[in-house]
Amino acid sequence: MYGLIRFFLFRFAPERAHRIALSLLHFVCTLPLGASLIRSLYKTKSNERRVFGLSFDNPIGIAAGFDKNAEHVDVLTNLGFGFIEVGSVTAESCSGNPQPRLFRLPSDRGIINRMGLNNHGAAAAVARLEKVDRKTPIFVNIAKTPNPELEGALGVEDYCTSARLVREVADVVVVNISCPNSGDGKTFEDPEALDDLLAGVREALTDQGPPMVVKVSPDLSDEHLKQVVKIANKYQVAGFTATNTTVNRDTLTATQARLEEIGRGGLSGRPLHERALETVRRLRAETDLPIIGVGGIMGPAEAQSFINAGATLVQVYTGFIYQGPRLIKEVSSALPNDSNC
């Protein structure tokens, strides 16, 4: 059925079809007996996993950007996944880049991004998620603000002040330090400007406060990548998520003119997904902490795949737009059980 559904989306524009599908979820939803038609045929089996100190029903979550305002928790939760995770937020309201920043590229069951981190502001995020009926953990990403004025302490004491707002409602905060399409061209993945990040939201969460995890490129050297853990480890991080999106469009089989209409942006989906995978393996070799795989989950293979290189959990997000609600409970009835993970 969602293959009518699919086509149907995807004569609009990418935006305008995320809008529709969403909409047309929550109008399910709010029929009688809806939201319980919607669990029931995408129930999962138990899947448990414990990560964080918290209890997961399955491992599949869906990744930031998706409920980049924290819209559709509810309903989303309908859908089987085992945890959600909404923003970026970023402590001040964004529109993002110009339209159109969303591209899909169907024959490489891809899609490039520049949205440029749009969303109504962190302070919006919590005052929706103190309203939802918690089923799952809902983890928060926080990025800095798009403005290029907010360089050095300004753009730390942004991503602290997200922080300081979030702390409350989230099970875990996620740390977007790699975001390619926030404006600006800058990221907190260079060591020194990550050292004085990390230390300024250590102290925003508090000791008592949520989990910290920090979501990294798969872009990075293998250097790089270690000197990040080496820096995350001094400040109790929880984990790791690994990837964002990638630049490189070396596998792709778009052509050059199409990819050249485009422009700029981030890659996600299929042709990530070794990227990825090699990253949580880089990341497997140098830290025992958790390891949130996401990158091209196409279904229970490239699960399974991110699992057997030492992934604990693993998101979708691009792969949920090609394959539709049933890649979860598709990839949830694959996965082995493995509680004490």
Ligand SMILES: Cc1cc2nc3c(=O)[nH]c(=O)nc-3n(C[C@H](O)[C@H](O)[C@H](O)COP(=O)(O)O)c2cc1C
Contents of the next structure:
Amino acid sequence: MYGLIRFFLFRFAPERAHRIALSLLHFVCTLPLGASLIRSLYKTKSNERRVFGLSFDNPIGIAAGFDKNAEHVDVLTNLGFGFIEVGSVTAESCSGNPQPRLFRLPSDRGIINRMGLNNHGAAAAVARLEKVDRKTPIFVNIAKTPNPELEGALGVEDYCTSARLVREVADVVVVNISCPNSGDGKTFEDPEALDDLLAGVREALTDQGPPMVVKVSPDLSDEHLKQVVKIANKYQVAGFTATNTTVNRDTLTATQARLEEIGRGGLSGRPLHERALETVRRLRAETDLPIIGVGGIMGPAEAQSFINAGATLVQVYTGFIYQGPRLIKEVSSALPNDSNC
Ligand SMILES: Cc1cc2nc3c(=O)[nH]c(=O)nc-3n(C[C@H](O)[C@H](O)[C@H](O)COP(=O)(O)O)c2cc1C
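One more: the block was the form predicted alone; return the form predicted together with the named molecule.
Next comes the full complex, this chain leading.
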């Protein structure tokens, strides 16, 4: 069934297909019994987890970037996700990079994107989340407004503005320090910048606020990753998300001509999986904190490999585009129940 829907959707440019798919889902959910039909079709076997002091019906979440503006929380909940990460949101709204900026690589089961943090701004997402019927944990991912003038202390203050806005509505705040597409091309993974950033966000979230998770890149050296963990520990970070997209394209089968035509951007999906998995393993060697494994989950096998490597929860984005909603059910049913629940 999803094969047919995908055939139809892949006739359109990727961003348009994304909008069409979500409009259709919203439409179905507004029909009498529509939402219950979707829920019963995709109902996942309960596979509970308790992480960050929160209860999760199952350990599979939708990764950041899919619902940047918190417009689809109800629909994503109906599809059976165990948690939903909205964003990245930034303090100022942002139109992102010029289109086209999203590209499919079907033979690689991958996506390249340079969206550039397009979003309506943190305040708009908060206004939507205040009205949402909360049935599942909601993570809010924050990033720096991609304005090259917001460097150093100004950049930190920009993150802190978002943190102060989202702390009342987020169950978990994810600090995105690893976006490869932020216009100015800089990330906060540089140790000195990261120390200032996490100090600022920690204070902005307050001791009573939601837990803070740091999302890392798969492209960090061992030494660099160790430094990130060390700094995170200084500021009571509650966990890590591994990983964001990669700038490495070594494993792709797509032709050089196609890649040149696409241009720069972060790679996700199957070709990312091994790098993301290795990052989870390297992180697990450095920390006992919960890790959310994300990158190239196309079915139960990849999700299980993240869990085996030490991840507590997993997320999908590209796999959801290629496999459709049944992916959630398949992964959830295949993962063993957590004996610690
Ligand atoms: C189109 C697109 C947009 C994304 N936007 C964001 C974002 O705004 N913030 C973020 O932290 N990650 C973003 N990501 C990265 C995903 O959250 C995820 O870390 C990455 O795609 C790896 O997972 P996957 O292989 O299952 O797609 C984006 C990914 C894609 C494909």
